Amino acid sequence: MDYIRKQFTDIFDLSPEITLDLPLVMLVGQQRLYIENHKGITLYNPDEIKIRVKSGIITLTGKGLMIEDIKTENLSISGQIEGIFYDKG
């Protein structure tokens, strides 16, 4: 099924984050992070946040991290962002 979706995405020149349910991560300086297509939060504290996505876990490290807004498919995090890590496992 993913192969068919990828072909469809390529043929019609669509955004893969929409058709393949891939995460879209946008970092604004070191102060704000937006993630689309998340699947939930697995760890939350002021120094580390783990966000589940279709293909793994995105870990955000820093100081004073806070979830500003969370909706079904997107979220916004603020604070002093020091690292973003992607674990495909």
Second form
Amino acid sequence: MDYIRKQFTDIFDLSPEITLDLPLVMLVGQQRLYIENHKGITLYNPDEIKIRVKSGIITLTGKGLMIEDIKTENLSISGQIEGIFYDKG
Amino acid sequence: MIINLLRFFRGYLLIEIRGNALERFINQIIELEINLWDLQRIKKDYYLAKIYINDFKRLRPLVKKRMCWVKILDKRGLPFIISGAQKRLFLLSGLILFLLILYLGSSFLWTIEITGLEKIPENKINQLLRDSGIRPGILKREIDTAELEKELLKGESRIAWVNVQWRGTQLYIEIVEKKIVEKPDTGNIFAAKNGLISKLIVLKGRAVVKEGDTVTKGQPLIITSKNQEQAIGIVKAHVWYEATGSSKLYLKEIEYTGRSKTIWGVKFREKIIWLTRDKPPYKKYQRERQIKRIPKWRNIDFPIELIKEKYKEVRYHQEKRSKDLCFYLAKKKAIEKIISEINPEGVILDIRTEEIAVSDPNLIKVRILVKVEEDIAKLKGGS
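Having seen the form predicted alone, please provide the structure of the form predicted in complex with the partner chain.
Let us now look at the entire complex, which starts with that chain.
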């Protein structure tokens, strides 16, 4: 099913985050991060945040991290961001 | 920025969340489509967050299910400010009422001030204002000052210039009256001075006196049969001017030696305390006293005055003058007295000078008599 969807998206040149429900990550310098299509947070500490997305977990490391806004679809994180890692959950 | 403003208008709560596995709790919250922001982890089991007021009520059932505690720390935003102000309803309504009264009060005309009137009675202006519908108590914006100026000028012909302006709630009307040149009440010619008529030429009208007559001031000379017509004529008369002058034979003159000294003192009620100890040692002196007061403030009159006295040493100086010189000086004084009265167009025919005997041997007194031929025709009778 996913394969067909991917083919469909590629053929019609559609945005994969909408059609495939993939996360869209936007980073502003080192101070702010937006994530669309998240599936909730699994860990929150001021120096580490783990966010669940469709295909795994995004880990953020930094200092004084703060969840600026959190909604069902998107969230934004502010603070001193030092690293972004992608784990296959 | 805009979102913060929106949050402020909607009103939000600062809450603290305590408990274990708070990440899961937060996930559950956002699944209910509850919006959280500024989420901060202070300690392991202690979060701070912000939430809209109406969302907070939906949080309740979730909190009950889990082993979590949610507490409101602060209420922020416009709805809370309004509800806070509602408690002080009377204060607020009083403030609004005060501003309203102030605004309303300042938009009415309260008083009318009219200045510059001399001959026009104030009632006349008041009547004109009333006719234009202007009276204390009407709204200020109903009055067009430029229009009112025109109306006043039209309504009263004796007004030369008028300025209408607002001074707060006062309508200030400044009026300048026309200077009306008074016309002679009749067309007759009168005598301006006492004299003996020497020449009389009548161009229009009828003469009531003839050459050689003595006339007194204010007497009619040429009259017209019809009052509307102006009499024209030349009336020359011999007019005598008399004046006396005097001069002293011995002249006492004050001469300053140039030495002077200033002393200071303080006057308290009736006592004077001299700050400078010695008074100047001059035998003869002129004293100038200056008193400096503290300006009167309200009704309080300060009883302290500062006194400054300047002593100028003088010397008297006596001089004897010749009789001829005294005579000349006295005559000069006498002429100076009458020279301004004589019509500059007049012709001086004769000057007679005589000495008057006086009891004081030091004094010489002189009378002079000047005979002048001048035009005494005047248009207006009386003075």
